[in-house]
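Quick heads-up: it's one chain on its own, the form predicted alone, in structure tokens.
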Amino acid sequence: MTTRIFSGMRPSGKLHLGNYLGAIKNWIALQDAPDTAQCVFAAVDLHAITTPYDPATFQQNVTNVLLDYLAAGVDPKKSLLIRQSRVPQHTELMWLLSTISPVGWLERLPNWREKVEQVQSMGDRGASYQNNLSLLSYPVLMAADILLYKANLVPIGDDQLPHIELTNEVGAKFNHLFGDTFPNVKPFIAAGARIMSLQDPTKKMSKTGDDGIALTDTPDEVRGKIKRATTDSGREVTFDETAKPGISNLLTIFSTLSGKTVGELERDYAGKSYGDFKGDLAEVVVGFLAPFQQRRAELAADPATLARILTESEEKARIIASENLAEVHRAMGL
């Protein structure tokens, strides 16, 4: 069976090391796999406007995400690179799927409550978003993103599993009501590399604030963030996610970037201080980011290339989306 892949990220801040190690790295491997027939990678800008944002800087945020994708290795010869809002079939399919999506299915998703709590913490501007329909219907748009391209494999973090389950429930209900149209979607969760916040290792690394290492951080910014990263009581560089979540998170980053196992790193730093460990980790991160940042600078200096890639990719995406949406119309009698 050939593989069709869809994935995307919200352009809501700077992409960070966790985004690369937990997601984009897997995208690159999947686009190069011999049985992959189609990859669509998106800046999901329609999802990003469901929470407070600045219209004046929004398009630059979208551009930044797309530059990061390309610099990290997304190949426009193998994958389609799109802005979600430039393929209008996403929103049309969302509406069609919303006609068969029970509210109870959406209310049970933990991410809905998390989004409500997120906007509640954003002061007056957040208050105008917390009761909006888009926070509740967000998963239906996510399902439409995937099903529009008849994707059957979606690389995600394990916290997104409920959304894939919902996508399959909505797709199965559509198939039951209107005939076999959508495939079953499988999640692709790579082993390891779940990168947590440098300041609160019980939470995922974020695109906003100072708790993550942005892919575009300068060497001095990287060194400063790692130096300030939360560790734990004691001095031992040992992996224990329960008792020592801070140093365990840093060990995961070090292991993933260096190719050394966590056990090897524990032996290397036996008897050494957290300061020694953090200093070496910082240089590993700086060295890892250097070629990415060089590629990104070259791409940013040539905006015509990004514009051409988007024009070509989005036209191809609209053709695929139109064909699949026409099938949905026929099935629904529209």
Ligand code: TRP
Contents of the next structure:
Amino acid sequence: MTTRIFSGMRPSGKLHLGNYLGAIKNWIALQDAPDTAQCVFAAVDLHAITTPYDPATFQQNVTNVLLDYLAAGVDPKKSLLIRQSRVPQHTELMWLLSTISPVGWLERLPNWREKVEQVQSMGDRGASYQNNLSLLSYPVLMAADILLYKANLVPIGDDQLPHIELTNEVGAKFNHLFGDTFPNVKPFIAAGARIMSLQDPTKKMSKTGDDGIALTDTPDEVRGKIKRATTDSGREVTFDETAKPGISNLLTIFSTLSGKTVGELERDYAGKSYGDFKGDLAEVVVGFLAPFQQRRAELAADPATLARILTESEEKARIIASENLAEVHRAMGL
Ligand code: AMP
Ligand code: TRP
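Structure of the form predicted together with the named molecule, please, following the form predicted alone?
Below, the chain from earlier opens the complete complex, with every other chain and molecule after it.
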């Protein structure tokens, strides 16, 4: 089967290890897979502005996300690297899909309720966003992102699964009403890669708050954060998500970065202390981030290259998008 990939992240803060292990790592693997015919990776800036943000620093956030993608290994020879707002067909398709998206499908989504709670906790400015249409229609834009390129595989973290289900419901409804147009979309989820907060291992690592390891953290910041990471009672380095969520999360990070299985790590650390384990993990993370940060610094020092990659990618993306959108127009009788 020919695979067409689409994925994106909101440029709403520094990317962290959860973003990398939960999503970007798979983007890189998929862009090199033999069946992959098309890859589009986006900074979804139109999604980012659905929660309070500062227009003065926003472009810097967009650039930061794009640099993170490239430094992590997104290869512009194989993949298109785009800003969502520069391919206007995304918003047009969103409107067309919204004409067949029942509000009830959107109100049912747990992600929407979480977003409302999140903005409610952001002071007056945040509270002013809580009833906005865009918070509710966010998933319709996400469906449009994916369906615009007829993508059939979307590498994401598991928190995004309800959005993929909605994409398929809307796509199937479109096909039923207007004729077969959109493919079925499969999520691609990394095994064991829901990375939790280092402070509260029952919550996922996120861009807001100081609980995550940013891909741009210095070695000393990484060492400090891992040292302070919440661990559990007991002393054994063993994986048990219920009884030992802190150590289990650190084992997941260690395992996914080092390639060792959790079982091997448990054997390596049998009889050793949490301190020994955390010290070694810190060095694994620092060792992983060093080449990433070096590539990122080189790219950041050369803004012309990023600008060229974006211009070329966005031009190609607009061609694919306008062809697919023309098909949608014909199907809908527009
Ligand atoms: P976000 O940071 O919410 O814009 O998410 C961007 C992508 O990273 C999505 O595919 C998420 O599912 C994924 N992601 C975000 N946080 C985590 C996490 N803590 N663990 C694993 N994946 C994550
Ligand atoms: N909603 C996603 C998130 O918060 C970001 C996103 C927008 C996305 N459009 C997408 C992810 C399309 C995958 C495909 O992480």
